[in-house]
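A single chain, nothing else alongside it, follows as structure tokens in the form predicted alone.
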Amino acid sequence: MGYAPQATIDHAALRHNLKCARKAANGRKIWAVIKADGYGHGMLRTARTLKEADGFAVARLDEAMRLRGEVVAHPILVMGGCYTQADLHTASIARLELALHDVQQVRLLQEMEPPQQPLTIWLKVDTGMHRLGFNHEAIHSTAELLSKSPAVAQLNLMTHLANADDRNDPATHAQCELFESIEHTRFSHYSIANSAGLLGWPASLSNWVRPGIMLYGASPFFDTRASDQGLLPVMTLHSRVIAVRHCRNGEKVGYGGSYICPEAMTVAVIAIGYGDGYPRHAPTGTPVLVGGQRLPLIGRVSMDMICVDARVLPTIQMGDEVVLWGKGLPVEEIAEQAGTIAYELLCGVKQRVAFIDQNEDEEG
């Protein structure tokens, strides 16, 4: 409506980046992570533009339900797994695969009553995360317990990599070792690679991987973008130019004062804020787009608007479309000057922006 913000989600894009994924899984099954609401991009209408991956993994129950709740009938997995028994009566009932993590979670299972539809379990191993999982000495005890329980149908085996961004550390080579020095008999399906070990790390790619941040055609490395791995941005957020100013040099623009104009200069005001998840610490220099020209942002970040050097496009107007990050102007772009990563700026976006589905067929 008017000149708010929106994120338009190109679905051809998806499916796009879901093909590069199945191209380096090389014949593993692929479980799309869809979490956090799609990273951002709406889990539903990710979940339904995703439907050739093999499963979805999601992070926690209430997602895994909202997706069965809409007669998804994928495999689903939740990587949090579940913390009471009513929790894993309903995991049973709605047919869930868990991720199990903590003793105490072994507990609940060895407490349950057996249920109608006894539970996939993916055992999680530390290999060096140091944040969930199993020490790798416990997983022979652990996995014993599992399988006397008549609450359990499979036993699966899966790790996290911590340092996989990085292509040049050694630790991602030492965690997929400690992964395949466990022995494997009782275990049925295995899982390491994140999107950085899916097109990153060979010796990670078990029989199941689980990309999500290049789904959405961002780079998982932080020395690359997105169009280096041949993935493409799903999410283009933009909005407006709702005022040009002629401003005097030495005036000073946006709150605190913090931009002084070097000299007169046309500045135009953009109906974006971190009211909307624009972040509020991008510096001065961030660039937008619009028209194709790249102008910088001055001064703060506010709720409701940015502002911007407009000196280089002096035919600017009020209604201009201006990209914010997407098509154009690469997300990780956005987020290495703003000092974060591009995961927390599509997850960050606003209720109050309207999304817009773009290219939803298949022949999109």
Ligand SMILES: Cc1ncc(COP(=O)(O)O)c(C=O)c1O
The other form holds:
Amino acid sequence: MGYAPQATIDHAALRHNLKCARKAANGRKIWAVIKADGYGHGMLRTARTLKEADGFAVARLDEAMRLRGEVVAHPILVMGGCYTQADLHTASIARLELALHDVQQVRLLQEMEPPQQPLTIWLKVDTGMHRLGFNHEAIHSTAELLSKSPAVAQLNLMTHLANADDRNDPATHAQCELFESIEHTRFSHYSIANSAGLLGWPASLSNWVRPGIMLYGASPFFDTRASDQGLLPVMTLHSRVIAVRHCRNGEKVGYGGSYICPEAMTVAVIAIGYGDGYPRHAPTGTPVLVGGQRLPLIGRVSMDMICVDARVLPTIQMGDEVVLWGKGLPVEEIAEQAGTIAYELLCGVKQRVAFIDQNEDEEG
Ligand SMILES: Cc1ncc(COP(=O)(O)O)c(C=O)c1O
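Okay, that was the form predicted alone. Show me the form predicted in complex with the ligand next.
Okay, now the whole complex, with that chain kicking things off.
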């Protein structure tokens, strides 16, 4: 493999994080959210390890169909729903559950030839995010229409939280209250909580929860680390030192020469760049971990390389292993430095990075 970057996926950490979700859910059922290729960890490998979840949630039909090939028995929820008759038929044959957020999707269902396997529909109510979903005033009439459709086997109700990552924001309470104010009798199941709801907002637990980011060992809250919630990082992105340079005082490092050596210093070059998914906007000072020691990135991130200030580690040499995020270096910290969120970094790891599975067996 040479000195190319690798993403190690720790399946024991994935199982541990699901157990944390189980504990917090306190008897509620769990949709493990594995859209966007399992938040960049690989959807199928993630599903295999998370088989103790009660179901899997993805965003799109093509994700669900790929998943159905692997996961035969579990319920699969398509959170974006379907947009054509052909897709509705595909979903029905594959026994997918569908979110439904728009009046056009209602029409599509009404016009559907009664399928052999009628569908379970999760009607989405907009409780304050103003992205997808029906206004709460329209829920009853919409549910009425759907309950008359032979294409619908079961009707459930869901919403999505906009601000649950901030435990002081009253918007989440308002969303939960609005959800609860909708008469529940015509629905069989309910779902509100994402990871932040599950860990921070008991009022959002409903009877199905939908954790995503916490399963991968990153914090859903803007002001805490995953370890504060007892979560373990699943992905560790690592690479190796490919050069050690001794630069003179005043020499400029990397594209644009934005970093100027303040003295004679050791600079290490590491095989990772934005072509691998490392954030190009990570500024000088963003830490990497070499032999347990934090070294600051210097200068611009290139496509295939970054440079770090190795003054505190004069013994550094070509081939030394470097952790970019994961075990020992929270992905949230790198995201903060780069002005983004852990979700984006995890989802953004590119295909040219080799994925290594670790602790796939239960004993791990
Ligand atoms: C509708 C819906 N539910 C649940 C989730 C999971 O959210 P999180 O990863 O914050 O737990 C998402 C993710 O974006 C989502 O779009």
